[in-house]
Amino acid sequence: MKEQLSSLPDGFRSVVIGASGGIGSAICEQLETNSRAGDIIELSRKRDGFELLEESNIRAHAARLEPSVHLIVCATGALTINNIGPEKSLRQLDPDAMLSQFRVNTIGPALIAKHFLPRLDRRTRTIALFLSARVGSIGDNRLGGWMSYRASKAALNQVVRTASIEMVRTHPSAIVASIHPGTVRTPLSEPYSRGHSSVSPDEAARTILRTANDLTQTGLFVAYDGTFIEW
């Protein structure tokens, strides 16, 4: 079987942000078993005090890296924040809860893009993945509900798309993409996964990395299985 991430150079350097979460930790485990992988930098609040909502903290962590990273995975995000889950209808919309969703799911990853994408290697193929969600698709929204979470992920997709366009100017071989991991059996999605087919974090990590390896175009919104998702 072809080893994962064969499109990256031997000894490729990785950064996984949100490494203590269900998907982030599974991605780290996959990288640790990859014989071609070099350094793996695992960042999270629990592990080393990485603060998603503090730009000075994000800047400091990024500044420690040489600009020779080949893989960045932003595996941050939240569905329930401060014990407030997604709205079932417009009547439940709360401005403070909505702002919290945008801070965690949009602004935090945008700051990661700002400070970490420039650390990608300019000379070789590189990949930066941002975990999004299919419910962030505007065109695919046929059920309504979950307005704050949907909107925050749609905004994240715009951040990723915009960043991908800018990165081409300085890093022409960089692939920057939003990826939907599927319904994964993690604490984030467990309360809302009833009636949906789901996969383990390990299976999700394997399919995410396999799809990332096969991407040939930057600025896309894709699912874990490589299918395109409309914006």
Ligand SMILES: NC(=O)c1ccc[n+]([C@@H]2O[C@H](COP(=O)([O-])OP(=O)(O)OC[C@H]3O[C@@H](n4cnc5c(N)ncnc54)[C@H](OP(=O)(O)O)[C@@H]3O)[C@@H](O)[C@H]2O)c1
The other form holds:
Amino acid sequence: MKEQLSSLPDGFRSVVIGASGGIGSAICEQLETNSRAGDIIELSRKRDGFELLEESNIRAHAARLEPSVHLIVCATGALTINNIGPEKSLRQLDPDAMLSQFRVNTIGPALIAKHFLPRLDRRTRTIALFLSARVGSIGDNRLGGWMSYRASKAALNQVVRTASIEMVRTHPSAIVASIHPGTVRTPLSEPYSRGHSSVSPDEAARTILRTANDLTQTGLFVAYDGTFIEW
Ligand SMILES: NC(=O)c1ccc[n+]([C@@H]2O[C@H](COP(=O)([O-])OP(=O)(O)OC[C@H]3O[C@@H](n4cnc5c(N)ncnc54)[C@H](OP(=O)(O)O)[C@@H]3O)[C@@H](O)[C@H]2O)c1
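Switching forms now, from the form predicted alone to the form predicted in complex with this ligand, please provide the structure.
The next block holds the full complex; its first chain is the one shown before.
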């Protein structure tokens, strides 16, 4: 079987942010068994004090990345924050809860983009993935509900798309993408996944990395299986 991430150079260096999460930890495990992988830098709030609500903290972690890296995975995110889950309808919208969703799902990853994307190797193919969600698609929204989470992921997609365009100027071989992992059995989805088909974090990590490896265009919003998702 073809080794994962064959499009990256031998000894490629990776950073996984949100390494304590269901999907983040499964991605770390995949990388750890990859014989071509070089250093794997795993960052999490629990173990490393990586707090994505504080720019100074993100800046300090990014500043330690030397030499440059070839793969960045931002696997952070939240659906329930301070025990407040997604809204069923507009009536439940709460400004503080909505702001919290934007801070974790949009502003944090945007700051990660700001400080970590410049750390990608300019001389070779590199990949930066931001875990988004299909429910962040505006065109695909036919159900309503989950307003804050949807809006925060739609905004994340815009951040990723904008960053990808800027990166072309300095890092012409970089692929910067938003990816929907599918419904994955993790603490985030557990309260909401009943009745939906779901995959294990291990399976999700494999398909995410396979799809990332095959991406030939930057600035896309794709699903785990490589299909494009409308914005
Ligand atoms: N699971 C699914 O079915 C599904 C579906 C669609 C999209 N997604 C997206 O996939 C990504 C990963 O989800 P998951 O299912 O793996 O969730 P998870 O198991 O809950 O992991 C979330 C990760 O985000 C980190 N995090 C949250 N808030 C943070 C903060 N303020 N500072 C630093 N780290 C923070 C968590 O760190 P701690 O461990 O310290 O809390 C954890 O590492 C998310 O963006 C999610 O929206 C998941």
